[in-house]
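To begin, one chain is listed below as structure tokens, in the form predicted alone.
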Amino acid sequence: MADTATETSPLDGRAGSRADSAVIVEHPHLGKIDLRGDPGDTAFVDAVAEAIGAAPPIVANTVATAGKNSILWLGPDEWLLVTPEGNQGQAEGALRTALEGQHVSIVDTTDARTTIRLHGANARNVLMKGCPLDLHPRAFGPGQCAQSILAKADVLIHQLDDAPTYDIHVLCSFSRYLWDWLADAAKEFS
């Protein structure tokens, strides 16, 4: 027997924002690669490097970037490698490889969480109604990452760019609820 299942998204049949400066779509199915490492030991560096095609951050809470993957920072050892759709499985396969006899831990954690991305001209006043980070553009920019509160969901939020694009990561079981509060939050502007 063939095997029927499909990927299905945790926010299938949501309706996003109306409003153009405030825009929410989801991409349910970028792959995650939970990364942990010693930052100071080059030879964990470079090999992640080689596999990836760049370096894990050091810099808390900045974002590497290798083509379609980026790296962004969790902790001093701890990063989210987010790779394109259905692309996890070879990422994680060349990181094993490279690392083969390192002390690390590499976890798909692709299921785990679901990404919305808000974008448009008043994508960061929607996120500042409900998040206490300094979302001003002196304070988070392009290529920066943090986890915080969003409506008191827990989120990694990455600024992509200065639109202002932002990809909000979030666990799949408070997805749902995130996207509402966004939808709502958003309507101020539509």
Second form
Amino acid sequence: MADTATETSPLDGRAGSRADSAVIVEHPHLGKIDLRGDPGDTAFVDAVAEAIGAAPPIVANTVATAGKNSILWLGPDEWLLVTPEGNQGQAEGALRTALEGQHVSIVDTTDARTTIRLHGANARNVLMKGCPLDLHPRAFGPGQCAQSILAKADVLIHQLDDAPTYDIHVLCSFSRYLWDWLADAAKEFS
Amino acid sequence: MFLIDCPYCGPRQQTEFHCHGEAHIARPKDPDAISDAEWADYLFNRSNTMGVFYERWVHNHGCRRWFNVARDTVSDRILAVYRVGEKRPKVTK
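Could you switch over to the form predicted in complex with its partner chain, since the one displayed so far is the form predicted alone?
Next comes the full complex, and the chain you just saw is listed first.
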């Protein structure tokens, strides 16, 4: 009998933060599709909107959301579609169908990164200990995202709400290190 | 903290970027037609400007895009930031 592959997370069994005001939870296996195309081409924008429900955001460092799908701005011609676990195949298929014949790139990068959700009254203070971004609410709020460095690890940070809640997308190979760093950084708030 | 105004992402800390040397060096159109010395000059020799210097930077921990910067090598102040393909702006110290 063939072995059945089971999805495992690099953070399985990792002890979390004890601080109620800065909680870390892993959201593994979220579908992530890297999408590239020309935002000046209305055929591209319309096709993505048709497939996903939201057009790719043109404004830098912003996120477009439609239902459970989010499209995060990564660059002037690059986005990351974040979709629920297990939905990446369907989403990729919908994009390929809608964008057929166009000069685009659609790559399923689901397994490259995992997602750590950090939330609570002190979540911002924890991030500020290791991230050079200006995270003050006047500069970075819900619906915004940014690629930067957190404790020397490359991360993609997406603010979800004013709690504040952040989704931190990090390469799986850095995730244990970053998880332990976050748990340690949150200690002073417990 | 030293901020660089990425033309795509906006102002970010210097540690997110890398500098990759002098900008606007054109590759010789016909490498076979030039001498070894001319080829070596293209490959290795760079001006070592004191004052306004045009150089290439990449936002490698952010949007991973390349762009150009005019920097005063004496004061280390960044005088202008512009995209690849744009003409170099005239700047004063």
